[in-house]
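As structure tokens, one chain now follows by itself in the form predicted on its own.
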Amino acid sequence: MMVKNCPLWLKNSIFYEVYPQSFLDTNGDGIGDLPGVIEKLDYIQSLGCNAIWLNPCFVSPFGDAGYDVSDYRKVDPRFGSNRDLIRLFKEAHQRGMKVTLDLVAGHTSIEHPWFKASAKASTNRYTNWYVWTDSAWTESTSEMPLIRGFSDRNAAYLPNFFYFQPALNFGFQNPDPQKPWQLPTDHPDVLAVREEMKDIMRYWMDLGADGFRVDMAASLVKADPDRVGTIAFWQDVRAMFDQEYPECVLIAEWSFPRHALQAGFHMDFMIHFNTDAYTSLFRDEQKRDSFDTPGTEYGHSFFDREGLGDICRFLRHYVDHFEATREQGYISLPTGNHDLSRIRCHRSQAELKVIYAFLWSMPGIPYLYYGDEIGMSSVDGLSSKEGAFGRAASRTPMQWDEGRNAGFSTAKPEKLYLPLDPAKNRPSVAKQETSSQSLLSHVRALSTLRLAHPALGSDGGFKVIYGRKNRYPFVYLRYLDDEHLLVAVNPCAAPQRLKLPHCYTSIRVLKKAGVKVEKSTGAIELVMAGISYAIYEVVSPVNI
């Protein structure tokens, strides 16, 4: 089954994430910018990477590392100007690749004009832009936490992040009618509201993006505990794509691919929250980290060398949503992101080797956050910076080279955006690119042999072949018409031994790390050391 109506270059994608203020700086002043994302094509496009995603490039006061815009349609000055995005946008396509942006749909920065005319006491264009009650002395609640006294304005407003990201009004599905101001999802004021972002999409998708991922996607309609009216909203939105421009992407940040794909998302995250499926995998160790929350229980991923996970954890939801959005969209299972720590944390180049084999041979869209193709460390100790807290440990700059800075930027070291790793024997793309055994060249190798091999690929076929609670290996099939490709990865530390069923009893290898076959009575055997990985291709298979 392949997912339908969807634009036919998503499918071969493989998305590479730049946190532009980090990536690399061009005019010295220790902040990226969008000359630099240009300048770093021919590099990404070499990763096999052939789609960006953007983190916010708009104008905002950067409270929130972007996420609260004050400018929809004006490119902030620290990164360039809007000529520098749209010159990206011809400069990828060239090249055959795409640029998604970021979108903040729920909220913007109380630095917007709509905010600043919708705070005014007198009654204007704007005033039911943002959830406002009808008193300034309404009581928060734990659903509803609200900010009182901003303004001359009679009224407290609901933010959907930080107390400056007002949210913007889509709506309440169930409005409490002893509540005047919950404004129902058809009001004309949460009409034109919905209108607006529509249009700033049109906006630059007219200029060249080629979609959005959406930040927060589930935040927008109020009262909505099925994301039923939000569900509805982004419905709209995608028939405005299929409409107006059906070979951009649509991209949630929602992590539950039933909801997101139901809703119209070309894809999905599944990422650390509303299930445990990705955790479970990458970021459940017992080893703490800048980003844990004081009193947190762990657990242990799948992916470390104590064999201490279950993969089980991670499947149960996984299969479930894979199985129910096989033809509405794809489920994608990033590296990492700006939210998340590195994933190169407590763990080895062996180890990450083993990870990408599994990400990059897993059904969806591969996504490599910059610097993850080279082992980035999380700097942990960082003070916070606009906004992020402890996620400021993984947004350190990318390391090019050796020279100042990493190649990063010219500025002096104290006015770089973050900090550098100040490990000696950090990773940079120079290094890596002068040895086959690399990172870098792994990450290399996957993608062509993803794209080599359609089976590998967003819209082939998924079966677990051996999956046992707390048990290893994990071994799993790939199909697609008559190509079948066995995948096994070994992420512990302790030897494995596993006789595959007689279907397979003709396999060639790929690609492997640690894994020989043993044949014996007429049937296979994988010997796999301790972090391991394997793909094979099934010769001439049978009942399958």
The other form holds:
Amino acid sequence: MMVKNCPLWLKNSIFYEVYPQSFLDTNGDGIGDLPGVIEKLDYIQSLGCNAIWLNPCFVSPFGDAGYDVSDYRKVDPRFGSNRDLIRLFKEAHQRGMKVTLDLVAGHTSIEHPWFKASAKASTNRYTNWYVWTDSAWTESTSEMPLIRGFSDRNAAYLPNFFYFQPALNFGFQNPDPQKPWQLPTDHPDVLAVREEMKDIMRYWMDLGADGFRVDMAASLVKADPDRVGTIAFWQDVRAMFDQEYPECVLIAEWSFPRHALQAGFHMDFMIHFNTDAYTSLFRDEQKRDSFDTPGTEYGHSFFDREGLGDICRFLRHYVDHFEATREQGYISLPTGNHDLSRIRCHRSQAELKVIYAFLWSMPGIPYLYYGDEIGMSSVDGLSSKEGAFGRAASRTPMQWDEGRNAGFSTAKPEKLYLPLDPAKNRPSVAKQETSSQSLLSHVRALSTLRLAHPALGSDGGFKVIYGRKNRYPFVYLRYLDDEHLLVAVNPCAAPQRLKLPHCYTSIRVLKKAGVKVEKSTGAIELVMAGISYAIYEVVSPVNI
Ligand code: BGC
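Given the form predicted on its own above, what does the protein look like in the form predicted in complex with beta-D-glucopyranose (BGC)?
Next comes the full complex, and the chain you just saw is listed first.
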């Protein structure tokens, strides 16, 4: 079963997420920029990544690192100009790479001219473009927290995230008849907002963008508990893609693939919300998630040397979503992102290698967060920057080399967007380039392996061979046509042995660390050291 009706390039893609502020500063102002991304395209490609997700780069007061847009059609001067972004598209395309942008569809900044007009007491074209009540005194409820007294408009507005990110008006799926300010989804002003958002997408795709990662994609239509209205909107957007931009992709930040892929997204991230699938793999211990709030109870990740995790917590959700969406699109399990603590945390390089062997051998599309290829750490104790709070820890400058500011910028250290990781032994690209044993080399080798074996890739099938409650290792089969690959990971410090089912009479190793094979009574037994992994080609015929 293949994903149908999807751009072919997606089937072999590995994405790299660039947080532009922290990637490479070419003009010495301490903040990364688009010419910096262009300069590093060859490096990104050398990782086996053939597509980029660029975090927001549009004009913004940067209350939330650019997720508060005040002009959707203009690159913020801190990053360069529209010309630079167009040059990035061109340079990427010349290398056979793709560039996807971040579309903040659900809200703007309070600085956006639409919102400024909407906040006026007098009625104008933008009055209904945001969700306003009909009185400045409307009380907030838990479903509808409101901001009151913002302007002379006798109304309160609904924020979508922080208070300065007012929700654009995509309408109410079930408007309350007692509250006429809750506009239906087919109200002309709601339709105008929707068309404007589509035109913004067209604008950038006409200039060369290859699609969008959509921020908070599930948040658009209000009073829509089953997301029926939001799904319908995105289906309409997908129809536009299919008709006008069939080579471009829609990527959801939804974290519920059943809904997101039904809505027409080509892929969805399975991350830290809606289910505990992703958290249960990597980020279940205290302080590993930058959205942590005091009082949260923590468990144990499966990928942890203590070996107290449970792969079934992941599989329960993953297999369900995977089976339901296999023909519709892809699920992405990223190494991390700009909202999460670094996957490195307390882990050793050997532990990261096991995790990456898993992430690079799962169905769907791998995402590498900048710096994770060298194992950059979360830098604790930083002051918040541009609405980051704890998230600043994973947004620090890229560590290119051992030179000034780790090769990120020529600015004075106090001018850097965020301070560098102060650790003496912090990793760098230059150091890891020289070692075939480095994490960087491991990532490159995994990308090469994945791209050489279609069964390992996005469309390949997935079957659990051994995945039991509270047990290690985890073993699964990837398959496509006649190719069958077996992946075994043992992230815990204790060694494990596992007899494979009898049909596996002959296997050939493709990549491994710490795993031996023994034959006993006709069956193959995997003898796995603590913190080990192996990827095998199955030579004997297999019946799925
Ligand atoms: C983005 C965050 C941002 C928020 C509000 C998220 O999902 O990834 O970085 O703060 O949306 O736009």
